[in-house]
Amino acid sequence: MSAVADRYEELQELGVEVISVSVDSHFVHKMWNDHELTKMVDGGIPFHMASDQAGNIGRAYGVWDENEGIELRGRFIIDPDGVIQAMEVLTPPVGRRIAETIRQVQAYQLVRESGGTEATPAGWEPGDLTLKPGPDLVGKVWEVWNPSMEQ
């Protein structure tokens, strides 16, 4: 959460909106925001934090533990129409990357832009090639992209 609100006004300016969801309910968010995150990010955190105390959002999100009644750690990219775009769920042992989220918001828009037209490979960073999906690119991917190649 801390990572996500340090770089909070990237996201803005990439016309990104952030939620925080969990179980927790609003009075844990104040008490762990004013006590814990205030101390990690100036401020605290700048989005809003949603309480899913009976799981439906997790549910609906396929994140929800029967079990355990929590709700596994995700990261969804929902584009404008709606539809979900990536997703990414790790246990709570492990931290996700901001900058790889970033990145993937950065793909999907041009790739949004362009119609189609464009296509990121793995790795791909804002200003790198793209490529053009098509008849002419089958069998041919290697000749205009290489991932050992430095880009």
Contents of the next structure:
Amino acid sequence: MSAVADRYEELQELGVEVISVSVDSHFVHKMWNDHELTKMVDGGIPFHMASDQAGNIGRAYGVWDENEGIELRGRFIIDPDGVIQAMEVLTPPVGRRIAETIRQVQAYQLVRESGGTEATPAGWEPGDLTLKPGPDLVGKVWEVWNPSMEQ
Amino acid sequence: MTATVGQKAPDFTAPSYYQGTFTPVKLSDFAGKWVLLCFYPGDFTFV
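Provide the structure of the form predicted in complex with its partner chain, given the form predicted alone shown above.
Below: every chain and molecule of the assembly, starting with the one above.
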């Protein structure tokens, strides 16, 4: 979670709020923040660290591991209408890549601002070409985009 | 109902540690904003 905290300012500039969730109590969250995370990120964790000791939130999001009694690494991007636009679930030993999450947020924000008239091709980064789906583009994507454009 | 892309995110209220305070957090309080919701296996784990 310190990797997300480290990019929090950037997320705030994009209008993104962060909530982290685990089965630990909010008291343990405080201990983890005070004793370890503050050593990784200046000022510690700036966002809500939610506690889900009964696993009810985890069940609702499909990330509850009932054998271990823990929550898997589920990451959800929720839009201003409260709709889930993206989700990723990893088993515990592999960490997320926050840069990819930020890229997806930027892509979804562009799509939303375009009113759904634009789409972002594979590997899209801010400033790259977008696609404008419509009758003229059918069978013609090759003219404007190819895999070598994905960095 | 399990969370699915393109569908409403299940709302919840939970106890939370927030900037030195114990302040409950409610997902729907953030309506109108983008939210990044991150689950993880546990505090004091290694990844």
